[in-house]
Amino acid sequence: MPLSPGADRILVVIPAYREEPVIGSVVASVKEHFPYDVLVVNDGSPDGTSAAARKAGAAVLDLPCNLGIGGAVQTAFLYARERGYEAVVRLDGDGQHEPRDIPSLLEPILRGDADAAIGSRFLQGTGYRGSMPRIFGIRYFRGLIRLVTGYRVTDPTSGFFAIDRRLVDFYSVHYPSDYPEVDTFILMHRLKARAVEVPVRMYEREEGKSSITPFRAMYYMVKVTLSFLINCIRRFE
């Protein structure tokens, strides 16, 4: 069923850790182009991430310690649920995601055609080039997700997505605490949620460098595979 929420019923969520140099520009870009509320979840950053986000006009939740990406995003879902938002868009705070692609993610949600819209850097020749460990891991998880759930996805590790109220409510209680992107596909499958991919632009980090090394990539693949398979049989209340 199509949704018709006003701009004040859509929340843009940005988890952030040590993103003081860039978080302000990310928030400002969202607010420049859209009237949506913006929430930055400061995941225990010891720098000026929180102050920079507030200065740019975002609401900020300061976590007392570093929970990791899953805990930070789940905190945002709790915030969205309690305040009655009908749709949530999640993007990174490091400048890798293009805020102007937000309407593309929201469109299938607001039309009622999908419960989740995942941004893919591999559709329609966006030109993304990643490291060999990252690309190998993405291809591995493509196959695993398709085998277990039937979802045909090109970018299973994308953190740029939009979800509807039903998934917001569910994720506010059940959300993977560590490396959540792949696990969400089995959760959506268990809920019989409709998921689509839309092409989005992704860039290199504006500051710092990726922590993905061959060893970390292998560790990530083993850990996420185990978590994914556990969630296949886990009972959700």
Second form
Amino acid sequence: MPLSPGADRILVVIPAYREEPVIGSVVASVKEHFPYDVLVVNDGSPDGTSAAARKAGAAVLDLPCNLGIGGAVQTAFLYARERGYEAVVRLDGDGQHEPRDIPSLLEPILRGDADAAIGSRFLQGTGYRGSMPRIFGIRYFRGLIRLVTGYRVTDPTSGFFAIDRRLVDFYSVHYPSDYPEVDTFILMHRLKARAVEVPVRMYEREEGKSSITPFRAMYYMVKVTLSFLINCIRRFE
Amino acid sequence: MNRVTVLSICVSGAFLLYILEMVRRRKLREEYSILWLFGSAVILILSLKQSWLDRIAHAVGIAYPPSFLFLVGILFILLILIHFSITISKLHRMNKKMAQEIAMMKENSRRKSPGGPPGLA
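Show the other one: the form predicted in complex with the partner chain, since we just had the form predicted on its own.
Let's see the whole complex now, leading with the same chain.
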């Protein structure tokens, strides 16, 4: 992809909690392929996550306590707004997202065709096979998002996306503190943002276990549905 | 006076004094004491003024007037709990904002004094 004039105006954001074993290689992989600034937000992990990220060349924000994924990512948006970055790419710190797909996310934004580009693991036959409840959840949120916002999304829980400055500014003030992904579609809808989906690769987690239990899955569905619907009628100044 | 009324006078009176004392010693902030004070005052007044209690209980169709006191008590507890949930949400928001600011300030001071231990810049 053409390096637009603002290669140094693009920030790659990686939230991390207890990712000491892998965060270094994720940062290094971004740094190896792109000239962009990398910011790791350490969400209060007590291990060596920060040190590993700094060693790999990232700037690090150390949160003094654990804020949850939304609060951590929002800190990065505050940082990006303060320093005037034109676009922000967000990817996971556990190696699930393929950094080489970053250009596909940035392209529609830098061309001015979209305000947000969301990576989807379902757009190309990537052969993703999830468990039954997971697939049910994804279908449910697809339906909910389409019903309320009209966006036709294939991967509603994707945390691999790029957004332009206007969304960064907005998210730095209004961002859900936990489970933010589904909610952001209603926020984008309220802002009349143009969102596109882009095929990306996603891998199984390299280290650690997924934290999903049946109870958490239920809580997730209820909580996300509630905050999604409330965001429809909430006032944003 | 029946026994439940005496009990109610004693309990709500003692409670009212306790809350006032906590506020006086600054262990309880005024704004969080208002609902407690108001609630216990209402119950105390209704316990003392039997005739008022009887009239109100009759008006809302409660056969046994002292049970109206319990209703009032429960309603106040509900109000206070909602008030707490709102306050916790506010604290949560402020706490998040504070943590985010601290993280950015730490990074700023680190940049200004590279090599130095963080926080001592």
